[in-house]
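Take a look at this single chain in structure tokens; it is the form predicted alone.
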Amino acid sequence: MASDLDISFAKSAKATDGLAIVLTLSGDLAFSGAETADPKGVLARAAKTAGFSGKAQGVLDLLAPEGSPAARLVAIGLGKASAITNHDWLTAGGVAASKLGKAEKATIFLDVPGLDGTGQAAADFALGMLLRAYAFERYKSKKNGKDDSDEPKPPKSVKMTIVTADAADAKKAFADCEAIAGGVILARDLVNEPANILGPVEFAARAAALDKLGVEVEILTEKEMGKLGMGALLGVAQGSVRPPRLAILKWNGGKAKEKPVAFIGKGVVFDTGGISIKPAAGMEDMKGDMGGAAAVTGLMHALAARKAKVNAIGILGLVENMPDGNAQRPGDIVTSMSGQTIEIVNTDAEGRLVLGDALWYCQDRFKPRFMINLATLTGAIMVALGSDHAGLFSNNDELAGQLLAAGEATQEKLWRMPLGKAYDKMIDSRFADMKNTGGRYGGACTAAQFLQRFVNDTPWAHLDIAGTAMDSPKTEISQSWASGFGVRLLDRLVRDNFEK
């Protein structure tokens, strides 16, 4: 965090001498809280002044406001009040959150004439303004790396007061917000932190403090990976000098004999590319390549700490990729946990090898309800997407359907992407039952095709989020290299679909 916010409801308050925020909706320009915190009405004539119309994420920023209690006053547009929807509440925060400066304090004015019901958009705007004020700076010992600045720093916390008249009811669903912001932050934290300090075993390590919020988890070894017949995912880890994990994370919200829903992540916590090492251009963002295993640990916990009615499982493949005298090489054959051989044609294609011995585990043991894996699987979904949609695969269109909706409704947005035999024939092998690579052309399609392998008849889907999930574009709500895509998509589809 750059700073922490200490977020609190109130019915009424005054405006303080620090920071004041309104609201207000294009067109007729009435101002939330206008008789607090502009009883002199200096923003109509500044907005007429400035061509503030109060279009959605609009700003108007008054220093020292003439016959206002606050010393800085700052007005935000929502656009018209018949499109403003959940995610424009959360975008409306995260632009009051960049506005902050180097206030400690700020009253928000949430009730803006010509709303009712602000209960869920004003924990919604919290969520917002929580998801902006992230920032990953664990490795700066001095602040831009310069010795001495005369720059004041932004303060260690600010106390944040949001005024609505539905004070108790925005209380009570924030708690929520606030579960999915931890999950959403500690994702981003994961996907941030540099590879030399998350191996496997530190992920895993990290995973397991979710047992604090009553997350059961276990974790396998390589030894115990083997006697399973894990081949494909071992096959990956053994250039490295760090071991492998396989996390499983339980949370029992639901019924006891409840099936569970399930999420699989891909965890290369480095991706050298292996023997088929990738360019060294841009290598350093392959710690990052654990983004489907971050995003699965962030919504585990946001799912406990809002005690979610769900039975969830969550499965982390950890493994490091590394091009040492004990690594594999194209043309080496193994042979997963399903009994299925695969021929490596190339070790840069190494996610797709650690999920399908995880989703085989994942369906043989728990027997869930669906399946789903995230993976910063292909550069071939960002030719053909580019960082706007994650690719979503499925061989289940009642589960394809509830993803949209849900992308949807986040703005994790995903675009669903072809299977078919001829993609599986791409991925046929001479040698063994199939090949790691389908090659170049539909290259994110046959890696699809390759996890199907490995699902049998569970409802499945795979969210291919290597656009989304690091360096993506930023947004009013995340200015992170790492995003924690996927956390609020899948929580959303969850809560809206599978708790009773």
Ligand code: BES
Contents of the next structure:
Amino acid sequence: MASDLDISFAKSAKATDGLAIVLTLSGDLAFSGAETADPKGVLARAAKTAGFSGKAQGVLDLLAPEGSPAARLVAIGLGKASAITNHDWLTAGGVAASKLGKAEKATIFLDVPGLDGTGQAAADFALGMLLRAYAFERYKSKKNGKDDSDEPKPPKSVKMTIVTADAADAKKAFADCEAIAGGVILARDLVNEPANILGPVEFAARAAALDKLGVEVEILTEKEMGKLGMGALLGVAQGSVRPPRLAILKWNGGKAKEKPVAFIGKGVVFDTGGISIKPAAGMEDMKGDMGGAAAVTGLMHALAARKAKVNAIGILGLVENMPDGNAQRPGDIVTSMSGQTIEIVNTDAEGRLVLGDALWYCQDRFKPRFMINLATLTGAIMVALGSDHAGLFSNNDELAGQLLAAGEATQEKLWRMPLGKAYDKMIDSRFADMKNTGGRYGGACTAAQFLQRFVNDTPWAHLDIAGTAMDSPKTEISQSWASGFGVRLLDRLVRDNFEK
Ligand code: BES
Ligand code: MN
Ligand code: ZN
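Here we have the form predicted alone; I need the corresponding form predicted in complex with this ligand.
Starting with the chain above, the whole complex follows.
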């Protein structure tokens, strides 16, 4: 399933001879668009036969329904009216997109009896469809694997008409949702892309393409980072033949003098572990170790594409972690841009080294209102939280609260984890100001503690997305290995708190 969806909104429309999708609450079933899509009321009978109750995400699929102009009629349940959130509309859109099959056109009736619709709900529904329809097929020479069979392929493009009384509002709200979809899809593409294609230089070039949306882009080279004294980041990069980059993205949508908000991403395009090399099994997943940088890039796309009224900085630390004759060794001591020295005890704890310099640079140069970094930082956070929540560490309760609320709203969920002196002590070093790991116990916390040593007094949050950015469970709105986690979350954070 990788059709392009061409979505438009209308106040009314006839069901065509293609696909019609209708919705209902649970309980006493009453379907949207019944007059046009189901004039003979065949759905009610079919629902009884199939045991369709209208519960959330339930589906009833009828072929050649009697009396209907539609060739196929799909009903989707929404559950109880009182419990429906915007996220449920997103999910319902995902379910709808999964039922398109071979249809080249579809009419979707959103005005559910017993439910007050809003333009935003319809736009969220459409966003759910776009996210569900995403598939990464760049390297499948036989698209959908179907070219040799007799099965018809999914159409290249599906013309979708969403029918709702709030069509004008929906269209307006959908413009922002399209910007967000573009950001999520960009993040997914970057994470899915293999490392032979996407090195630090290539990643920086993809980020630089955001200039088309009005984003200002600066790319720092190895030499420039050397002058700034970024010995921690450069130490990681020195084992790779592919040079590192630091990408700086600026979206100036706010007032001229307003301090920016800042997002910093770990962009390890491939993490072999370096000299402390990782086991072979599953190492291919480490092409996704730039999930933090991908989320920041996707977020900057979303903010710029919807012309968010905020000044935002995105910083991407782009390196490759390789073993090599020139690679850094366990026991090496490097000096970070902050002046603090670091004993490398494990070259596989590289993300914090990259972020330490990127965070320091960010607060030093931009004096932001806050910094939020995203990183596929530790296996330990996956042990603690699995793939249902990302770990949230913060030195600021207000920022943490705003993030948790955005997590609830978008269902990109966060769980707050502890920081504290005891964890901090675990990374003291015998030879330098700190060492780059504190051992196995509390591994996600000591990694966060390391980052905190590079944020000064800036309000800061660290999101450990190792469990949520890649190898993601399939959901109604994501079927991809790369979820794009963080884009919707942070767009929401900005929208709800920092655009005034
Ligand atoms: N990129 C990894 C963390 C990771 C592991 C992300 C699995 C996604 C899936 C990170 O650089 C790493 O190797 N962390 C080590 C730290 C350890 C050496 C202290 C880890 O978690 O094992
Ligand atoms: Mn590593
Ligand atoms: Zn890593």
